[in-house]
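Only one chain is shown below, in structure tokens, and it's the form predicted alone.
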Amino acid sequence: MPLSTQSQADDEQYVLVASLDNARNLSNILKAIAFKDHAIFSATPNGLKVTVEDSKCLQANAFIQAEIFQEFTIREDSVGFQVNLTVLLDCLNIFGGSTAPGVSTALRMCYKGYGYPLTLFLEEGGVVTVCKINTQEPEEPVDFEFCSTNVTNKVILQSESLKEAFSELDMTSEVLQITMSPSQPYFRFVVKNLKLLSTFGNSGNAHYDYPKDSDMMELFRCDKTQTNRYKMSLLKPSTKALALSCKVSVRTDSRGFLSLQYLVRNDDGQICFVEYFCCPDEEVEE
């Protein structure tokens, strides 16, 4: 493969080099958080974290472990930059993003450091294209201070159950209400036999309850009854990650902040994670 013939001397000029035999393994996970133009890239020896935010009310993080890449070399403790995510995705799909069996686009992503562009070498069928994307100094992501010690309720569900629920939701509604409780309704999320997610909109109320002993429920841990409302406009982008995922963890903390963690398998069966944080619209006293 032409991309593999780059010399070691070429690599030494970069502080970050990441290679994939299938660029879709990166582009698909980035699409799951592509609801704003710009993304913050943070690389460590453990892998790549990509963050997208909206108005300090919503944050999405995609985690791509170093083991996912065929090559992942970082010459500093951490490397960070900000790029236009829309442009990056366009480049990653420059060959059309074919899903045909045996056809894939190889990727070599290189970064020299502060002030330099992010350079992509993309190869398919012996044709190599080089894309250079301007980078910016990364902004500091919002710290939602969502820590496991403050988590009051947590459920893990097979994603199919939530996909069904969201497909029936009126996404034009303004608010999504989630109730998690040690007793009935357990987990209500506007889908029959789930938990407590209630939508309020012009079309009226709809809700779905998930029993804690449902086949779709892999873990149910609720310490107290909690009902919170979230703006549907903030949650809507997370449906991109839901569509790709096979499991989802729903957590709330004592402040009502929501964490949605999605387990995503790429084309090669490897596991990546996408996490959304969302602040509550208002607290509902039951």
Second form
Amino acid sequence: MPLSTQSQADDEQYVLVASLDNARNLSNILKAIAFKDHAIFSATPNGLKVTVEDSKCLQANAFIQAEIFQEFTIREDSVGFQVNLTVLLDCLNIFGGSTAPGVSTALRMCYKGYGYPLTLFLEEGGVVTVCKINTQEPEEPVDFEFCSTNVTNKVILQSESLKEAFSELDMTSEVLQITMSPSQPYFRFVVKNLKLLSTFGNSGNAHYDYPKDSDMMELFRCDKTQTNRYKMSLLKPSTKALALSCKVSVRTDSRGFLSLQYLVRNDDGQICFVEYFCCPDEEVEE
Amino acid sequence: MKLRGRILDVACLNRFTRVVTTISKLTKVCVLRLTPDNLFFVLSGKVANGGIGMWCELSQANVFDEYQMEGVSSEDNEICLEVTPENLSRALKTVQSAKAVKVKLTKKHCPCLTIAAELPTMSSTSRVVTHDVPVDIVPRRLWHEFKEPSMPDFHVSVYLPPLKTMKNVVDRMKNLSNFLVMEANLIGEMNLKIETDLVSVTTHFKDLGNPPWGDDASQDGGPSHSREPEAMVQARVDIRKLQQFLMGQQVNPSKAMCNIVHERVVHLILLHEDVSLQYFIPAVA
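With the form predicted alone done, generate the form predicted in complex with its partner chain in the same format.
To see the whole picture, the full complex is given below, headed by that same chain.
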């Protein structure tokens, strides 16, 4: 196979080399966070973290551990760069992203360091494509200061249940309100259209309840009743991650910041994570 | 001028319909030339077409079981019509189940190619379907524009890779760039390349083989004689034109080749059964 016969000498110039027999194991998970053109890549010996942000209020991270890759070599403690994610996805899918069984695109991703492009070697059916994507200095991702000690409420649900609800949600409405409580209604989300609200009051808002003893609920740890609102436009991209996932954890902290963590299984059944952080919406007088 | 033809063989009808459908994806309007032996769909490489030239040739005998054609005169025994292939394709698609399809040149409110057929129905009566496809008669003084193009003095000739693979790659490259460089050499290698401020992408095809005529055609002591076999000959083209050519292909051709005149033109040739399709894409600076 052409990709694996690159000489040792070539390899020594790269600070990062990551190989996959199936490029979809990277491209599928990146699609789940591809709501903006730019992504910050951060590689450590543990693996790859890719971050996409929107207006400092929303942040999505995809984690692909080193074990997922057939080869993952990093010559520094930490390697970081920024690339155009839309371009990267077009390159990863250069052979058409076919889902035919037995047909996959092999990938070798290489980076020489600051100022160099990200080089991708992709191979399918004996045909090799080489892509060089310009990189920029990585921006510092926002630190949402979301830590486990501040978490007030946490639930883990099977994604099936949320998928149905989200597919029915009116994405044009402005606000999603989430209530988590140790007592009824336990875990509820309400879709609110603020314009309708002033004319029609609370009627006509769809709400979805998940009781704590529901089959779908894998973990329920809510210490205090909290209701928070989030802009629907910010949460909309997370539905891509939800669609890929089998489990999701929903956590809020004392400030009302939301953390959604999705467990995603790739084509080979291996586990990766996608995480979304979202700031609460300003309180609006009803 | 007279044209009366009958298509009785369902395989011939299917094939003809596929050819017309392919042509309709390549161009909105073209010229249809009918001679005693052949049918030609022609696009002359004018600026108005973006410099694209097309020549599709098939023998009349492989379409029609009965064919009566009387041209403009006995010296110029052919008919030359300007047609919108999509209209013709649509008409042919509706008569695929017919036992016999008649094709006639008629004059309704304007000259037309009339497609008529009896279609079987559930009951004992059959349904007659008639389509009048408007055409424009091309006057004899303009016929010189629609002659068979001569084989360009190409610098390299190579067999194309599987069209589906090419199409997948070109579709993605179109998201990244407006222009693409096609290059090939005499040892059966072809590259498709794009380069912008953001990204450069090169797809390498190997072991494609070079058609045998490649050796004699690069003649007259041109630059090709002193060229090394692995040296690439290239042309930069508008990616949408290449994409359009690839989108139009309905069948896997039995032979698919590409001739490149360095920085001038890409000449694509597809052969399938007795149908040949040539497509010329001009190079851009």
